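Only one chain comes next, encoded as structure tokens, the form predicted on its own.
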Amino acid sequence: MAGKSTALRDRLTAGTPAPPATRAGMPPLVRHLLLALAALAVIVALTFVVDPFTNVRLATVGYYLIAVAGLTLLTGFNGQVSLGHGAFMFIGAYTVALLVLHVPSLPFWADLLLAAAASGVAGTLAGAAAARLHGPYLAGATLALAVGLPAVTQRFPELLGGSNGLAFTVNSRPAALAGTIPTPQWQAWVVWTTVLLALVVLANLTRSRFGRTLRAVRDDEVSAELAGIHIGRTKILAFVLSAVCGGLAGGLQAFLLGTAAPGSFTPVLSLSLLAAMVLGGIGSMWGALWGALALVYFQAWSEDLTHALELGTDIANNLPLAVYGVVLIVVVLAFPQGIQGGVRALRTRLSRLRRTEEGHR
């Protein structure tokens, strides 16, 4: 145990390896910076070419994929279930609606903020009581955090709104684009930036001596604690970043809908979220992304299929569900890795064909 708790004190010091961006010469945060960029360029280039429909989509396409990100962060990087992160999202959505109906003078950014800070403290909270939990036991606490928690606008109705929730008009729009840029275009604009700059961020911490932090304790947390991590101050960490990630996810959804309401946060949406992940990959920040295009467009496509069989209500609300879920099981029965596992698999061996076709020449 002592030669391990070393080696895994090496890792994290002097010892560890350089990252891949590192050794191309480009240091991380400015190889991510110029990522982001180019992505955003992308983005933006495709909003101009869809419909406004599409760009809502492309829009909801990226509040997914920041709180699956912290999901990713928190489950797949440090080995904490939860099974509560869609009640994060239900503070940020909350936050903003409320900013913007009290405090109209604020501008946008600053809701969003706002909203990333109170769920951090909501996360600080629920880490500082998750850390001393395990396995079933936690995700047990972070399922009744995921179902009592909407629960609380039955409870102050004049203030929260009830079961309808709050309404509100965010003009975050510049005066110069009005009549020229349409408000879709505009909001998916605003959700790709603000995500993709945190991914920038997140793409770093994993990137950081702190990543290697967090999957030191999800691998062994005795032999972390013996090279010198506080396991319990990493676990609520992972936890506030997981929580922030999950309330601007939640302000980017009411900034989308206008809207805030405790149906649009039940503990399906904490579920699908967790699914999401495994489907696009534990532990990686692509397969965020995987998940988050998959729980938008095999959903759009189950109804568009449910319209074009005209088949009943029922079955129309219920069929999203359950390719889902045959989706789900298909792609980890075949790729147990999800979706981003099985693009490596397919590189990796694309690779070891082309190294073979060399040799042979």
Second form
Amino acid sequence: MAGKSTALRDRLTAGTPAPPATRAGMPPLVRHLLLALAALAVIVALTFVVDPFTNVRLATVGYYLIAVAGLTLLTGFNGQVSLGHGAFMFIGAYTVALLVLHVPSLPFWADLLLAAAASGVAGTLAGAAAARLHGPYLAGATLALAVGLPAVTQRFPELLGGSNGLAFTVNSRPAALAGTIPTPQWQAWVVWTTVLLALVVLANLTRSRFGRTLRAVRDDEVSAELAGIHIGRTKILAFVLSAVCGGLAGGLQAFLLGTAAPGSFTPVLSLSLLAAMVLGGIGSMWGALWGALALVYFQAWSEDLTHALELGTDIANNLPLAVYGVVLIVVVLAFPQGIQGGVRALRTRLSRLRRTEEGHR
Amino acid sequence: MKRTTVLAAALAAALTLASCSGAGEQQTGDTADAGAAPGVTDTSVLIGTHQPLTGPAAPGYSRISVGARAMFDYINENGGINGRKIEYRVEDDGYNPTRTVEVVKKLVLQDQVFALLGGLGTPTHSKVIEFLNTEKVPDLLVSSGALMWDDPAKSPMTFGYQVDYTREGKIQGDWIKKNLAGKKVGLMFQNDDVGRDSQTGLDQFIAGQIVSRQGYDPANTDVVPQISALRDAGAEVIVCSCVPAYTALSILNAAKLGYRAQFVVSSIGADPATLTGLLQEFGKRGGTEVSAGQLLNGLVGTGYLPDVSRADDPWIKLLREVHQKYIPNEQLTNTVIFGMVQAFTFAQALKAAGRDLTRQKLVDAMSSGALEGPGLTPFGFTQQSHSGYTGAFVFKINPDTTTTEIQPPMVTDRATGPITPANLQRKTPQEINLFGGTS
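Given the form predicted on its own, corresponding form predicted together with its partner chain:
Following is the full complex, with the preceding chain placed first.
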């Protein structure tokens, strides 16, 4: 049996040489790294022209992006629904907070790696349980994670600060830059460097054999198993990777805002991440970017709107959420594949239009 | 596999470049100038605040900024302070510390507010206190009674407002010891500085009477386990160091369990009108009509501002006028009054800071010790102390939800000092003369 499935797997994967050639004729790793470098250059340039608070917002988009990207890998590529992704952000944030407060000699990149590792471990445990669950059961279990985990702070108020949480300042800026580069700008650089590196890893993984395995499990577990794919292992690995992304996001949030408190990691956060993923487009890493932008800017715009219109407090209080909900419904109705689906449709139509025009000439 | 190793190495290398020294607590090297005056023009001064307009603490507290805005409208209509109108920007943080940091950074970095007024909440405001002090933004009249706002050495720009939880706990403990001697006491408290600091005061007097201590987390609205535990421990008195929503939940759940106890509630959660609204709303959600008067009758609370029902008080007269003129559709509660008094007190400090305004001058005016206001106990503001109101009176709620003072205002310190009568000669609004004379 084992021999047979190996043979089948070999046959299934025989047609795809690794690494596969791409449009530009470059291996994907090089192409992704170059793309990430270009993106970083754009962002660094941007941080010089915008005001300090926009730098904070840029960094906020960054950490949401990596959290949503992790969720995209899990749900979009592997078909596992997680309603509890905020729990991994919680772990990441508290790991960074505790390290900054109690092991101040450690450099920040080490704090961040440890935060990622800690949520990876948690992701392994959660993933092992999740691999045995399907659909609503999985959703329920992950939601329980988001509801239950922040309560740990109540159990250890001395260490974790109870409902108050922890406050701290992360110093990561090299002394040479002090006074020349403002803190928010430096923070945006650090966040985006980390996020882009993590995205390179994710993009590469999803385009590799592992990515095909993920999708095979998502589309049809039985045939995937027949093809010799270890279902449980694949599912756990997907969970671990997305948990690591969540941990990184939480660690970066702690770095940016200098806080880790249970009130920040309510189930609402997990659900917002999920909504952002759906809004951006489930099947694509680009969707994560649109989702993260939506998370940050819909809130900001609707608040600016309420300030500008000077609405009554009761309306103003609930408008941001209402606007977000309406946009989500409209986008999903118009483009079931999310914003990225819309972008893709637009691109197809444009290229078709161009082709017909060329045909007429 | 090999590729993964390369990637990991690349990741590590890039992160190493990103940081070369330890990440621990350190000064960032940024300096701000307290002599500056952003947000100030010839005709206006922009101030900001963060409030829970949505989320778990919004019931009750979302009305504070409504009261403050009404008071600023009144002040602006009378020509403003030193010729400047006050622009008041309210940001919703949902009682979520992450949002608090975001909106406060927005207020300071983008909107360039001159000062922050009455930022609400201990778990929330504690996350921005360092940022505000680094940026040298006056952080006035924080809406919380935690002790940490009174630390002029570490946070020179931050000033408290409410009576701090330890002082209030001492006055409550002293009252319980005298009036409910020998009764078993159970504590219900918010599991953060609200609870911790309150118990520091309560324990000085009634440590021996306490039979059970139950904390709640503001993210979890199920308080049945805590109330059951208090009942099982035989507590005859429940001291609730809780925000309004949790005071109401505790009262409602005790009633549901058929558990009758004498409630003693901190000023942060003892506003009868707010509690009435909450009890009715929570009752409706649970599918029952509740009689708030019946549930609140006999509840003991502490306060430091004049109660809305004191019709003869000159300050209440003024506040009622402002209410009638600017927010007639809003119910006038002690919570709305909290915001109005806060705004009035800020205006006093702004006036004392003079026409030639800087952030440092505003802070100097706050710590001059000359601030007198509507409160029934004096402020503790000096160069050495940034403590807000320094004591409280004890009241009882009547069956018609009005209140009766049962112990006059007393003052004390945050350590183990004595509790003494406040004996405050309060100035009237006319004597304070907010709009007359230019300094």
